[in-house]
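Given next, in structure tokens, is a single chain: the form predicted alone.
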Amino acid sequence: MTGQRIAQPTAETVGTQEEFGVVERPLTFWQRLSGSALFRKGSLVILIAIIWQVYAGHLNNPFVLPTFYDTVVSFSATMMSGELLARTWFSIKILLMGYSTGIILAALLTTLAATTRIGNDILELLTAMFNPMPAIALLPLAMIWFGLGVGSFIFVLTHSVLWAVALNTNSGFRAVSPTLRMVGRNYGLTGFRYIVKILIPAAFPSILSGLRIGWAFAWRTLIAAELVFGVSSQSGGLGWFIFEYKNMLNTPTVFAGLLMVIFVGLTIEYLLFGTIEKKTIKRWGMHT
């Protein structure tokens, strides 16, 4: 165009580029691979499996520690027979009932705490009283009050989930900036609409953290509870599966049940909570 000139590279600029080298170059295959979190974590899993196989082979005592290969064989056999899947589904159904009940109660308590002063006092007092109490300690009461059925499972699972979710949600609500609070008040938001439109989006990282902690507490509490209730009622999920094969001295199948516990935990953590985090917190720029 008229009046404009395109700057041509001079000997000085060319010399500068040669001096400093290439500013940007494509990553090699190994650099891209090492930058993948999935590859790094998968490599760690493979390393653990190799160490397990070597040490168990050196120990040569399948009743104490079976080899990784024998555990995988037992895992495949119980999966193909459908027994391990059936026990897992039984546990997951109970877990969903207790988990959802705990979330609902936590939502009610935190809503009351966010809207009233007495509600905040109630939540602080109950959390301080019951949050440190292990759910397993309530098993005798659960057996007396609800018998050996599903009600006992739901009771201990609700206790595991309720206080973790309520505590993290309430902490997130308290951390919401006064500016956002004033914006909501200026728009005339009060009560439930104020919580949904202002507090929950701003406190969502804390809420998701509470849901993750509550899930972890509930899953391990369920397995432990099934070891007790399963022994008593001759039924149950993964906990009873592990205990039953322990009595048969079938250690590889016991480890197969433990592998399923780990597999379910990893699936929920990375596929469910990981996806929610990517779609919300990271996309909103709230990830720290």
The other form holds:
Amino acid sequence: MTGQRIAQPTAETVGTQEEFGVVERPLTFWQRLSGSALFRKGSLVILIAIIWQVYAGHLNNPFVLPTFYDTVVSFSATMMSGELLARTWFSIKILLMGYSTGIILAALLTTLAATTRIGNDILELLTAMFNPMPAIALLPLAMIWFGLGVGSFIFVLTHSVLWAVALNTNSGFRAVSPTLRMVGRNYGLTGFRYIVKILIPAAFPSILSGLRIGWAFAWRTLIAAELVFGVSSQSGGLGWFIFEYKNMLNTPTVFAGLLMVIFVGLTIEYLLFGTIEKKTIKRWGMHT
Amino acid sequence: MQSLSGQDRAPATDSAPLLEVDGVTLQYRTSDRIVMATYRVGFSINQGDRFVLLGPSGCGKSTLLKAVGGYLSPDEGEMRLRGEVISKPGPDRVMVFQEFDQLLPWKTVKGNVVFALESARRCRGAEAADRAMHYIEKVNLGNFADVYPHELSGGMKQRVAIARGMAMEPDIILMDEPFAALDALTRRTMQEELMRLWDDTRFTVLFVTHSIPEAIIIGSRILLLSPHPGRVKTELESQGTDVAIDGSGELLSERIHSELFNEGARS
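For comparison with the form predicted alone, would you give the structure of this protein in the form predicted together with its partner chain?
All chains and molecules follow, beginning with the one already shown.
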């Protein structure tokens, strides 16, 4: 059969479509559904919730491990009363202040590092010294310098964001290809215009991952700092919320607070950074 | 307009060389040594020339091109564009590189061309967009104007780079083996297309290659360089095809080959 076809490649044998069967067909509903990461991860969440519910029900000790249902009830109760939302908003406000301070300082440092050799030395030395240092370890010192208040929180948050962002941005700058650098200079870009129009977009994948890491560091630092020292401010944030309800031995509400910590983390990661990534580096084909 | 320094040079400006390279020695530094790339190389290029630098690897042709681009300064001699000494990169000499990543991945095809025009403050806004489209259509990429570079084939990327260079309407386009990373078929097409563009606009181009056939197709003048360090061997003219020269029956490619590889064999 095949031998025949090779021998006589006439228009008849080449052109008929039946030989291929179907050239193109839409995926089935199930194929499309299982191709969606949102669906797969959503199913995992449901699975975890079911396991939690079954195991906690079996344990039957709400003081140690409340069921998923109890947690949801506490979550909606504190949500309804507005307490949980107010506490979360309080934390996010402080977080944004520290995060933006950190980013501004990181921008200054990396600009210096991109333009001068001594600036680069300074940045490399400082990141090597401070990046491994846990922000929480600076909190006692911050208390002495800035007192028991928002200032101390902003100080440790800045520390947790600054080095991660600066380190990633700087290594991104250094990885910009020599060709792209020459192109920028060819069209007369120097100094600040060169950084803004060539280096930042070319290093954007690194910068974005720095911002992500910085965000995660900041969020966990803030919650931890509030847990330890949250007593200072009257209203307090999400960390203090958790600490308070632990003191009242109200474990379901402690779980509700933890759920909120996770929820905020997921929202920022997928909604904010995921969207930025989709609109920039994925669209530009710059993701690796 | 060029300053005529008080003298009546007006008729001479056309025949005066556009680019003069005068006894240029170039050195570059690696981590443990200083390497001499070219030694006292001199040539001059006129308006509308398709000038090819041809030689084996190590003859300093790419280094020489980067020096004309203003990225390196000569250790000896000087280079002048329209009589002005070249000291830094500038949009009057546009480079087209071999590497595909010369396009900004975060800009569309059109965005890349507009970016060049606006960065160099040639023009902006609607004027820049119109001019960009004009040159994008010249390289037959009109339908791809709003596409990002990562969606293009290698040949298309190089065409965008050429369109970007031409849109700048520079004094000279500097091409550093722009087709070397392409497959053989695309490479051939691109050479023809470049020649068609040249017939159309008669830009001046300085083209670096290590391929003898490419030099013959592209060049109107071919400068042969010998390696380690790069020195000028000789200059030949090309009609665009590999024909016999001087009625001697020797083909241009054979002549180039013997000049480059059989040192001293010719009497």
